Amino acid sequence: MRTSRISGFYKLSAEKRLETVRDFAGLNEEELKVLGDTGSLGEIANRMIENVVGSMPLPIGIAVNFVINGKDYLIPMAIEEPSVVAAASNAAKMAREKGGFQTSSTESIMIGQIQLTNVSDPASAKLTIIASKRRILNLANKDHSTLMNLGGGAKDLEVRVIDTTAGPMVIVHLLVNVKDAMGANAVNTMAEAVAPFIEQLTGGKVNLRIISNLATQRLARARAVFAMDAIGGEEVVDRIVSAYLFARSDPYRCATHNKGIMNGIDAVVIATGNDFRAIEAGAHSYASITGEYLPLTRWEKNRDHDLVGTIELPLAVGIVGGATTVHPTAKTNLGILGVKTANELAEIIAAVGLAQNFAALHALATEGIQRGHMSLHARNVAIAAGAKGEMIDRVVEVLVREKRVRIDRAKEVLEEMI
């Protein structure tokens, strides 16, 4: 009988836990060598995370035409969603009539949290660590002299008291600011410092001390102004506003238009090899933060009738530190950006999801979502079904004008073909 359980598996060579999983899964070997394959990772695949097997492959297309704070960029996404490269791509050139985008951030302040319970006087205890401020921000700061050179380092705190079914909690921010890091590391090393104090302070007990992925103070801004003439006219303006109002009132559309936007977010995120997850989760918790899941993006009409958007979200991205500095793809993939700040690339992550939001928008207020994604999804579909080479094209091109984008009838016109 098979079983899950295996003994050292961690202590196994790549090799030799592929061949376990092999032998558990009945693989053959063409899925056996596409597994195996780690790609330009090689050997360092083994060292990022456990347990390693293989790797999996995304592909990274070049959006083009985008104009942010007047300079010209070529941005890399890696993301298996077919049309979305291509979307942001034709929203920054219509983009490009109006000078582009413009973006602004504020400084990389991640905020570390300290969880204390059993506080008898949470009021007093509030007011007895603000007033043990410095001696708190010195402690932080004591281990992280590399980052205080850089102008970096833990440089205020805030105190709330919060209401549980448990009772009241103190809870701690420390604002570290992390420089060009996403900060993770240096963020729970800092918390994990000042603990000890706190309670000494207090009487009361402290509990987590983690990074918080609600990046309130690392926010990233993007504004673009879009031609009506460029875009398809006033009416083309009206029916995008009308569908950004929509998702402002309806939480159902809201879900989906603000996946739009983490469409093109994620993939220069995951090409740039930062964390997809944190930013999804301070994304969406930020679109709720009122007590009401809204839009991140706005869009209006202007004096002269054409369309505005602006987005604002918090993106505590770095290019230092973690998978930035040891994937070489996520390494070339930041050389190609040439962004010299982790605030530059937080700025063109947010121009790219603006881009991309638009580009939705404007689809689905003219010819419809599908028409666009049809051809390209298609090709997918062919793949799937067997085609190869000049193939594909052909099956392409009978389903997408057929409108019958589907597996079965790729396989029929496919055998009708051979």
Ligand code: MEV
Second form
Amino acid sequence: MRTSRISGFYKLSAEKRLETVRDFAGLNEEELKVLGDTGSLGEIANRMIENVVGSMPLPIGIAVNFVINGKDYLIPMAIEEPSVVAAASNAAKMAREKGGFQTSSTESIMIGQIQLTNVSDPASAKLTIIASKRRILNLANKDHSTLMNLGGGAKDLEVRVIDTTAGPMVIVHLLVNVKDAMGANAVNTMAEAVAPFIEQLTGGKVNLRIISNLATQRLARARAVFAMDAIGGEEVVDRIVSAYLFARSDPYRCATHNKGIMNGIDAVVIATGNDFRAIEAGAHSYASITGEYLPLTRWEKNRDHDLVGTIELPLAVGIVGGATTVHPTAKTNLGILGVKTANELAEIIAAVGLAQNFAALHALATEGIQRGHMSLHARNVAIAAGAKGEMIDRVVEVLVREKRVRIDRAKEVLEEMI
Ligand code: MEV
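Form predicted in complex with the named molecule structure, per the form predicted alone context:
After this comes the whole thing, all chains and molecules, with the earlier chain placed first.
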């Protein structure tokens, strides 16, 4: 009987684990080789997470043409979806005419949350905590001399009383400047360190002590002007603004609008070894912070009838710590970007998100998304149908011409060819 109850799986070598999976799932030699290949990660894979058996490579494409704050960047993007890298590069080319992207960002302030329950007098507890702010911040910073020396550390705190179905809770926010790190480790350690003192102060009971991914004090912004003539005329400008207004008023469209933005954002986040789940959580919660789910970008027409796009979102990305410093490919990608601070990286990512959104809206508002997608998609379909070498292009040509990009048709075409 196959069982998933395997005691001590974590103690086995990666090879032995792989063999166990092979026996369970009936993998063949080829599958075993593909799964077990850790590529440039090598032994590091085994140290990054638990129960490692292999790795999952993604292509890295370089987005070209980006000018951000007057500086040229080549931007590595790790993503499985065709067209994203080409679209970002195209958008960046169109933005160049008016100077590319202008960006800014706040300091790298992350929020650590401490949940206090069983507080009989929450309003008074709030004031007691605020009155002890200095002591709490000192306690938080006690074991973080490196961060403090860089000018970071716990800087402030806020106290909120929230209503829940189990009565009021007192929520303490520790505001920590994490400088060039993503910050989860430092913030979580600090939240845990101050919790007992806060319990003592208030007589309440601490439950959770954890970072918030809704990083409202760690925002990155980007702006770009797309010249009317460079993007196909005033009608295209109007159509893009109308597409944006559609997203503003309809959550069904807004989800897809924001998804397109995240195509670009996640690809750079992943390429630089950052936590894309944190970025996704932050982006979508920020998009709904007013209670309505809204686009992360805005599109307007300026006095010259050009299109102006802006984006603002939380971007908790780091250039030190975590996978950014142990993953060899992430390190190389950071090197290609040449970023000196986490802020610079966040701003680049914001610019890519804006470019990606422009590219999607431009395609949707003009020829539609499918034509550009079609030939890349057709390549994947042709390969999946078994085409090799020059056969691939020949199958693609037929599928695109017939507008029938389907595996059954690809197989037929391939059979006719051989
Ligand atoms: C596809 O991955 C992304 C788009 O659907 C985004 C959009 O509709 O704005 C093209």
